[in-house]
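Read the single chain below, which is given as structure tokens and is the form predicted on its own.
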Amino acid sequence: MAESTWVILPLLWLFGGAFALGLLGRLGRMRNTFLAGATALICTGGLLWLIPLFALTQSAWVNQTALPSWSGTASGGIQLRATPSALVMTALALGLGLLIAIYSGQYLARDRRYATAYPLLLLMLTGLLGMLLTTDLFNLYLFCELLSIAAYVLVAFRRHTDTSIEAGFKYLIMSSVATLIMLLGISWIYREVGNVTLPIIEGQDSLWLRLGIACFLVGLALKSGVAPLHTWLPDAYGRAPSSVSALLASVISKSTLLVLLRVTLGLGLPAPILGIVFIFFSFLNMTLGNALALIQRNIKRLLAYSSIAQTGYILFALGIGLRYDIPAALNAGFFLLLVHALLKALAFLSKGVCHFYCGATQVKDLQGTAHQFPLVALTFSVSLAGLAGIPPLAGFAAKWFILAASLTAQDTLAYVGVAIFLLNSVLALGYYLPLIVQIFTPPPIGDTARQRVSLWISIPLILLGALTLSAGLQSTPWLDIATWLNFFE
């Protein structure tokens, strides 16, 4: 099979799977477990399609030849290219999609509209994969719209509550504003250069190209939840089903950071300037996210604000790497991105178990979790401790690598950034540690029943927990993967 064919196949496979599951849901009443299993198989198939792409891409980098790519027509159409960073994030998205599909086999059993969730999940993954693989800015816009529309419906999935509808509309409005800003940027770039295929070399100093870069900075920053454009994120993560929140927080919002990096550098924005922008906004994200998380009593909103803070840590590492040309800082930032995806997915899925069986929504409702759900208490506490950066977990290793790389810059801005980074890491302990303590607080007298957790839910928690522990105890393989992410050309 030609190299070009392999690039389009994962997208066609996911889109076809979404269409097939949607058709099955319309034609007959399919069991939730059947749809969950079918979705898991489709995600597994997508992962299998990536195996030859990884081999072809690695061979291309070693032999310094053209990367595997696909074009819709001889003169244009959809332009796709299998870069190392795109393939790593695609594999991460499909892997988490597989685990979330298994988890939903029990978690969505009580929702009457479960049949609509699985096609939307696959469409959301299709849009994300398209964003990561495309080199054409207009198709980036179209894939971004596909992702956003599917995500909007999933955020408002439990439409019997007013708060879910409100969160869905807020996500839709903010996401639409972001894509419209990006579309405006595309028009200005095309006006100046005459094409919208990355990388664009011509006219790097023109006003219209600068305006186009600014539009993509704003639009993709809004999609990523970069402060002060983060206001949609706590409501969306807080009101969506936990399985949806896990995917949004772990891989989708963080993938847009990678897309932002690739697009702006591909449009000719100098890396040191982009580094300064990232460092400045990292301070806002870290400080606002941690400060607002401290006052939250709703568990999912607390986790949402912690995601904003974690985005700040990632931005700081990437900013240092770009500003001072330190590859180790970039590697550390991408390592934290991977680690955060696993830890935050595990946190949201663990919280979802508590809500599914006990209706827990507030921090105080977690009392007695360790007695009722020992496995969930273990996975939840591991994820929270990892996010807090407690050794020897992966979050600590990632933050250590970031700080070590940042200090090599030997610049006042880097030193100030390290101080802010450390202060925010200490501040974050103020909400992570009480949450862990609450999980292990004995239940009230008379409330001692231990409940059995379904295998559909237990398997994803065990696998994610094992991955997070391995990333902390054996970080070298994960750093190697992060190094692949550094090849964002």
Contents of the next structure:
Amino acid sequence: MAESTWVILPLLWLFGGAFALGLLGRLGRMRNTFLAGATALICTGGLLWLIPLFALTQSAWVNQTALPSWSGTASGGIQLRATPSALVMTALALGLGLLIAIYSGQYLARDRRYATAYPLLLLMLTGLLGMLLTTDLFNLYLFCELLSIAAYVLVAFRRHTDTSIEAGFKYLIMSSVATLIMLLGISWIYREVGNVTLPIIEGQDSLWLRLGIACFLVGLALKSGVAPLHTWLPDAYGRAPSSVSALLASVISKSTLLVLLRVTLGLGLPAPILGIVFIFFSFLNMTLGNALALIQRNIKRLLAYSSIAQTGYILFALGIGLRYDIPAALNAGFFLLLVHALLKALAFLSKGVCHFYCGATQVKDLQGTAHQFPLVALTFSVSLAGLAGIPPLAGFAAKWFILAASLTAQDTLAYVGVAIFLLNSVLALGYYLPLIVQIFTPPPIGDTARQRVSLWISIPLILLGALTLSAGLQSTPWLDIATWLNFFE
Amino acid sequence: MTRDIVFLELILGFPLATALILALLRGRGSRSAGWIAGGSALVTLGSAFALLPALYGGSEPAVAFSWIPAANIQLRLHVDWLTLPFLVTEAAVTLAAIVYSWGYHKVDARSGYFYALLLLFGVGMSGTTLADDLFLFYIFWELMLIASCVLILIWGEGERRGIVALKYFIFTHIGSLMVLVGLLMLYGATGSDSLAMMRAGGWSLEPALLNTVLLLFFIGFSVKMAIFPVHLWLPDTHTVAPMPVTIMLAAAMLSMGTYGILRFPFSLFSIEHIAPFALPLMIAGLVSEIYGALMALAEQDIKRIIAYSSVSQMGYILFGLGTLTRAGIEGATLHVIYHAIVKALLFMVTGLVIRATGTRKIEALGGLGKALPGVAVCTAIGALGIAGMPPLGIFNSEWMIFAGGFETARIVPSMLTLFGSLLTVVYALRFFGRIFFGEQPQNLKIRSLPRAMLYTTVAITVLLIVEGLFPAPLFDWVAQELTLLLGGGL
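Got the form predicted on its own; could you also share the form predicted in complex with the partner chain?
Below is the entire complex, every chain and molecule, led by the chain shown above.
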């Protein structure tokens, strides 16, 4: 097969899979487990299609030849390019999608409309893949819309509760504003440059181009939950089913961050300036996220605010890397991005189990989890401790790398940043630890029976837990993967 | 050499493997968990002693693996004369605490986890002393915090254990973060996380950064040592923790702060660099000593009395380090060892008294001398020991610390420390007298005591006397350590 086919194949596969599943759901009443299994298979297929693409990209990368790409028209225009960074994020998204699909096999069993969830999940992944692969701003916009529309519906999936609808609606409004701003940006860039393919030729600097960059900066920052444009995020993550929140928080918002980096740099924004912007907003993100997480009573909202804080840590590392040109800091940031994806997905999935079996939504409802579900207590506390950056878990390695790289900058701003970072990591203990304490607090008397957890749920939890532990104990392979993320052009 | 490496790996690997097995056995191994853990702790202690010939032979057994090559991070374990006194103390305390638990801890479905965590706590401490790279050091440093915190959280006494565990974690973690930044600054300065390379020299720090690093280390490690005013986590933690954990906390973990100070500021920087911090260290030690003793006098809860006595004793150690004299530092290290024995003994008798009477209020106790003569004798020896009575060990170490103080020109703080030690005598005698002399209150019922708890207490008492009577080997170890630290000079 030609190189170009391999690039578009995963996209078509997922897109086709989404429609096939949707059709199946229309034709007759399928069992939830069947649909979950089919989604898992489609994700596995997508992962398999990626293998040759990985090989092609790697050989192109090693030989310094052109990366595999696919173009719709001969004269440029629609173009997909398999950059190393896009491939890694794609693989991560598909891998997590696979685990989440398996998990949903039990988790969505009680929802009447489960049949709609799976095609939407696949559409969301398709949109994400497209966003990562495309080098064309207009297609970026289209894929972003595809991703977002699927995400709105999934957030409002449990529509019998008012709050879900409200959260979905809020997400819809804010996210649409973001995409509109991006569209405006595209028109300005097109007006100035005459095409919208990245990277824009260097040496062009004009007001309209700058405005275009600003539009993308704002639009994509909103999508990735950068404070102060984060207000949709706690509602959306808090109200969506846990499986959806897991995907949103782990890969989707963080991929948008990667896209933000790629687009703004590709449009010619100088890296040091982007670095300063990142550092500044990282302080806001960390402090706001941690401070607001401290006062949350609802577990998922707490995790959502913790995501905002973690976005701040990632932004900080990336900002230091861009501002002072320290590759180690960029790698550390990408490492945290990967590790956070695993940890946050694990946290949301573990929370989902407590919700599914015990209806736990508030922090106080977690009391007795350790006695009822030892496995979940273990995975939940591993993920929380990892997010808090407690050794030997992966979050600590990330913290070490980020701090070590920031200290090499030897600049006042970096030192101030390190101090803020550390204060925040102390602040964060204030909400992660009570959660763990609550999990291990014995339940009220008479409620101690150990409950069985379905295999559909326990297998993804065990796999994800093993992955997170391995990332902590042996971070070398993950660091290597993180260096791949650095090549996004 | 290979034999030594096996011992080195056994010190960490054996208890780690045992802890894993105990955890995997779940409820099934509950009955034998205590025995298994005790055996494992014995192996650790034995392996620590087995390294002695190599050290006397002049070699320093080490083992290294490449871990995260991208960030130049190695996994390296290594023993030298600075490690050994701490390693042996910590392994012995772990063994004593586990044997004491045979009587203290009631076997239930979760006993396996209890012993596994005690072992992990011990691994955290021995790993901290053995680690020869910054990354690994910090991981073990936090492991001891995590393991002890979980022990308090699950097996602690009273309803407040959740809050207390949180306070303990957050407070000491703040100290750890200071240490972490210090470590990272060293890592940045040398480009490697290997301590061996740092000791070899050939790197430098700007003066401003150097003082920052030292300050971070001193404050960070002082938190672990529970020096006033960063001692706030200690009294509650010691009171709420189950007694074996309290023993390990007080007798072994506190001194890890001392180890940190010796391992980083003292062995990586020259005395001239530390000199500006000498007086602050002495004063902090002095204040801590007097404050701890006064609080111990004022406390009504017998467990808290002994807990505050730790704040006071760590003050002596910091004072000794602050003198920057050979005698002072030697005394401080010796004090770590002797304090471990005495403090373990005092907490053990406290545990026995609480078990026998069911109360911890000192005014509800009295006249127990008749009912518990054995415990009374042990307590008397412990109380005399902490008061610095010759020939019991603490007399030796306090002597050295005071001698170090007077060697410096700073006479006033040295005089004050000397007088401060009078307060120790007062609270030690109050502790002993109020519990064992006087009239036994009418409503006080004496329950029988588990044998394992009694025997361990007696064994520790004997150890205290023996070490007091034959201090030569210890002095020898510590002298070797000082030669290592100061290169024979000073």
